[in-house]
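Next up: just one chain, as structure tokens, the form predicted alone.
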Amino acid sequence: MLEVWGRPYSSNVIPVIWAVAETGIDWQLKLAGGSFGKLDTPEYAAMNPNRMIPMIRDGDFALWESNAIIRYIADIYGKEHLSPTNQKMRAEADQWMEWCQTRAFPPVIQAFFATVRTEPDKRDVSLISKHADEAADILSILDDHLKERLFVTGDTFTIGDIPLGCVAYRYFNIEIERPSFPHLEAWYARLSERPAYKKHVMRFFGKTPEDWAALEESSATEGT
């Protein structure tokens, strides 16, 4: 059975879990990282010398780095519906996955840490506004791209939607000012109809560090 090592509230683990869930295969969550530990053990280091999450183990094969894992899952278990068979579409999906990692994810996760992961009385309003503006500037590119298409690579959901879909959930559910993004919002609404997205991405993550810690602790029942 395929194993996903990580925490179900981790921003880098969530896209992997979502990708696996979209395939319908049997899989198991192996809790690791944060309060769950295990990363400093020799056994884990033998699988992932970075001692970070996520990591998967598929039989005797171990793989780390979230986008690489998503591509592997799609190619091995989701070829019919996650991995585009058209090479140009696949390249476009890869392009947007990389764009997510380098451009869209950083300002959104910084806004997330400046709000949800910071005590209310210690939040820097100007810093939050700065991250929100940066996120909006970047996501306006995606909004324009989605003007005449249902999903990132066209009319079909693919791996290109997965990392960005996770970023979108955080962006639309943190307490920041956001401009209107009609095409981005419509795409987000379409993703929200997918059962795997609802279950594994659309998790309430709280509004304070205490909320976050309590929710993550409660996730201990989800894996081993």
Ligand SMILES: N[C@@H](CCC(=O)N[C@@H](CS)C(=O)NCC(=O)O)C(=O)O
The other form holds:
Amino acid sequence: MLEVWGRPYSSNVIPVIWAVAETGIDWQLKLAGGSFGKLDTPEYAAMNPNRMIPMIRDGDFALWESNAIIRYIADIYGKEHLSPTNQKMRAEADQWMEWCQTRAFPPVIQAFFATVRTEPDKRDVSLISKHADEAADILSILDDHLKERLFVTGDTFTIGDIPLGCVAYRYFNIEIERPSFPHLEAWYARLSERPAYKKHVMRFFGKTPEDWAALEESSATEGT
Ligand SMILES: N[C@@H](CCC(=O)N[C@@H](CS)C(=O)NCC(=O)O)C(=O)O
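I have the form predicted alone already, so could you send the form predicted together with this ligand?
Every component of the complex follows; first up is the chain already shown.
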């Protein structure tokens, strides 16, 4: 059975779990990273010398880097649309996945760390608003792109939606100022109708580091 190694609350693991869940295949979670440890063991390093999560194991094949994993899952197990067969559409999906890692993810995750992962009395309001402004600047590009499309690459859901859909959930659910993004919000609402997104991405992540730690701890029952 396909193994996903990581923590179910981890920002780079969630998109992999969502992609796997979209395919409907059987899979199991191998808890690793954070308080679950294992990354510094020789066994883990032999499978993943980068010693990070996520990683998958499919039989004796191990793969790491979330975007590479999502592409593999979609190519091997996804139905027609998840991994577009049209090469231009596939290239566009790739483009938005890379754009997510390099441009959209960083300011949103910084805003996330400055809020949810920082004690309320230690939060820096001006830093939070700097990250929120940066995130809004970048996401305005996606909002504009979605003006004439239902999903990132056109009228169907593809891997191009997956990393960005995870960033969108964080963005819309942290305590920051947000401008109105009608097209981004409509797309986020469309994603929210997908059972796999609801189950694996739209997880309450708490409002404080204590909430976060408690949720992480409780996720120990979700894997081995
Ligand atoms: N570019 C990598 C980033 C992986 C990454 O930063 N993973 C973090 C978790 S989100 C990690 O392994 N941190 C150590 C830990 O969780 O213990 C990917 O997309 O897979």
